[in-house]
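Given as structure tokens, the chain that follows is alone and in the form predicted on its own.
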Amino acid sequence: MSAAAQARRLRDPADLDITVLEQGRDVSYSACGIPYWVGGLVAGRDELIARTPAEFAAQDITVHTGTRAVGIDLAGGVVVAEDGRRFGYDSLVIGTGGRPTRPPSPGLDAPGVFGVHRLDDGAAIRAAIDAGTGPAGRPMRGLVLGGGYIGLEMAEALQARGLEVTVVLADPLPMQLLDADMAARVCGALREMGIAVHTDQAVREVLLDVDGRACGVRTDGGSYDADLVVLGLGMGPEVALAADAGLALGSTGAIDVDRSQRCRDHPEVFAAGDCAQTFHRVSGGVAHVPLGTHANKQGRVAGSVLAGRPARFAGILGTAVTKVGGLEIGRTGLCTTQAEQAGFAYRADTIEATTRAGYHPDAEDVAVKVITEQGSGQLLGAQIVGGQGAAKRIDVLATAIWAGMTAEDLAGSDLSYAPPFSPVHDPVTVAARVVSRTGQG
């Protein structure tokens, strides 16, 4: 929808006819807001909808909801819908998004197992919570599979609705894009909240009751009962339509595009968002990082280019924030594993500080980890875990990495100070100063 809206801004209806096919009933909505709707912080479904099909129609953008595309004829310039209708095109934007990761475990499609992909998923989870009660009056048991952003946000949301919550991970720690020392803080916060966390346990099957409904899971380490199971196992690119049409996929499994979001082998076709491969600004390598921020910007690039205005996508750092209870989490750039894989000789420095002046009554602990290239001090990545006010500090580090700054550059930068917001030396600049003071070789 960002591609359609941008193209319309640049070209009027007399010059460009825009048609959108959407398999569901909603367009332009915040999937990231689903956990907060489930948890009760967002009052209703409509609050997550940014723009409706009718609003797009008022801008001469025709949206066909309930219309699933099942084929693309690249030679003929036609998209075929499931109901048999055929839509011709001169330029095509593929924004099929992501496909939730599903391990090959029996029972994942059973009633009582829920994804967190579309608004209808959120509605289904809310309905199950509203309708269900545990035996003998005990709270319902919610089991979350996966420890990424969505998995942890859903664990907190279920607990907020009164459920007993268990998180089961195949990995040693949650938040695999954090280094182990920072991820351990997240794991500790979950347990302090009363959420049970079981690590290094791949799910082998979803257990079913006599009615065929999910009632738990079996892992390598044991079995866990549940009244509902939520899947937060990550997201891969949804590329079946593109691959069946013969469009080239990149090494990440996503659609191979250039920096104008054009498919390299068919320049009249664009791809943007979670279905498209992109590149990392620090490593220089190809990447697939499914985040709404990237998707929206890539869509704008595609819409600009097909409407005749040159544009290029500038790449990603993978900057993201989330929270678990009162613990805020932020990350950007490369973690140490990624830095090593990219061939950097790196160093990692972690400092402990407070989010506000230490004497301020609302000051909370924060840890800032900075990853730099040895010798040059070039900033490669950063992670922040701490109390209220911690997470958005990652944006300062993301901006510094984006601009190619060194730790010494950042240490000398002019950041703001007032006791309710920061110590006199902000934790970000303190971390950068530690790198500079202790040497960069």
Ligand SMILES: Cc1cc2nc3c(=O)[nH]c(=O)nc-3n(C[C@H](O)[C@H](O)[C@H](O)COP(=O)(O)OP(=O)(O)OC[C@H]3O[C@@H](n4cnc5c(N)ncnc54)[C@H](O)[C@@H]3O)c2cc1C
Given for the second form:
Amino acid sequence: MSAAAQARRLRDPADLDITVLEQGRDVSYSACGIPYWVGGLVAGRDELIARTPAEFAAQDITVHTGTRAVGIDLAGGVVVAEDGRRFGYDSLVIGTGGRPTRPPSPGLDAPGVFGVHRLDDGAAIRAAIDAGTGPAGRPMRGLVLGGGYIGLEMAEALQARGLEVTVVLADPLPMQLLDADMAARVCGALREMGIAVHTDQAVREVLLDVDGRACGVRTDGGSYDADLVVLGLGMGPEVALAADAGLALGSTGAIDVDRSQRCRDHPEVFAAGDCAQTFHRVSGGVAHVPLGTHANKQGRVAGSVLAGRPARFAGILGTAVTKVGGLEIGRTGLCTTQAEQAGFAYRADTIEATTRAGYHPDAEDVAVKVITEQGSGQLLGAQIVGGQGAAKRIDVLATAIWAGMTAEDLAGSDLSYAPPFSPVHDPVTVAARVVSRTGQG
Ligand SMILES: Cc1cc2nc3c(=O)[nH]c(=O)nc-3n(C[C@H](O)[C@H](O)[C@H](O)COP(=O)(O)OP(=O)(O)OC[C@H]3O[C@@H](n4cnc5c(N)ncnc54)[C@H](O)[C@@H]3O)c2cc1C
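Can I get the form predicted in complex with this ligand as well, since the one above is the form predicted on its own?
Now the full complex is given, and it begins with the chain already shown.
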């Protein structure tokens, strides 16, 4: 929809017909809001819809909902829908999104097991909570498989709805894209909230009751009862349509595109969002990081280019924020594992500080970790975990990395201060200074 809206901004309806095929009933919806809707913070489904098909129609963008594309004839310039309709095109944008990761474990399709991808998934989980009860005398038990940000946001949402919550993950710690020392803080926070976390356990099967409904999971470390199982096992690219048509995939498995979001062998075809491969600004390597921030920008680039205005996607840092309970989490750029994989000689420094002036009653602990290139002091990545006000500080670090700054540049930069917002030396500045003090950068 970002591509469609941008193309319409640049070209009149008399000049460009825009048609969108959507298999579901919603367009322009916030999957990101699903955990907050399930948790009861957001009142209704409609609040998660930014624009309806009717609103797009008013902009002369024709949206066919309930219309699944099942084939692309690249030579003929035609998309074929499941109901047999054929839609001709001069330019095509593929934005099929992501495909949730599902291990081949028995029972994952059973009633009582829920994905978290589309609004209908959110509605189904809400309905199950509203209808469900736990065994007599105890609350419902919710089990989340996976410790990524979606799994953790869902764990908090289920707890907010009164469920007893268990998170089971295959990795040693939640939040794979944090370093272990920072992820351990997240794990600790979950446990302090009363959420049971079982690590290093891959799921083997979903256990079913006599009615064939999920009643627990068995992992390679144990068995856990559950009245409701939520899957948060990660997201790959949804590329079946593109691959079947013969479009090239990149080494990440996502659709291979250039910086204009064009498919290299078919410049009349664009791909953007979770289905498309991109590149990392720091490592320079290819990347697939399914985030709405990237998807929207890439869609806008595709829409510009197909409408005739040159544009280039500038790459990603994988900047992301989330929270569990009162603990805010932010990350950007390379974590230490990624820095190592990218061949950097790096150092990592972590500082402990407070989110506001230490004497302010609302000051909370915050840890800032910066990863820099040894010698040059070039910022490669950063992670922040702490109380209220911690997470969005990552944007300062993301901007510094984006601009190619060194730790010393950042340590000397003019960041704001007043006691309700930060200590006189902001934690971000303090972390950068630790690196520059050693003569690096
Ligand atoms: C629970 C959750 C929380 C999230 N939170 C955040 C967050 O806080 N921050 C962030 O940056 N990102 C977040 N994301 C990720 C973000 O939602 C995605 O990166 C973003 O939606 C990707 O946009 P997209 O347009 O590529 O794909 P999608 O939004 O998935 O849209 C693709 C659309 O294509 C349709 N489609 C697929 N195949 C076909 C077909 N063959 N025919 C017709 N239609 C088809 C699908 O029905 C879908 O509507 C979250 C995701 C989830 C699930």
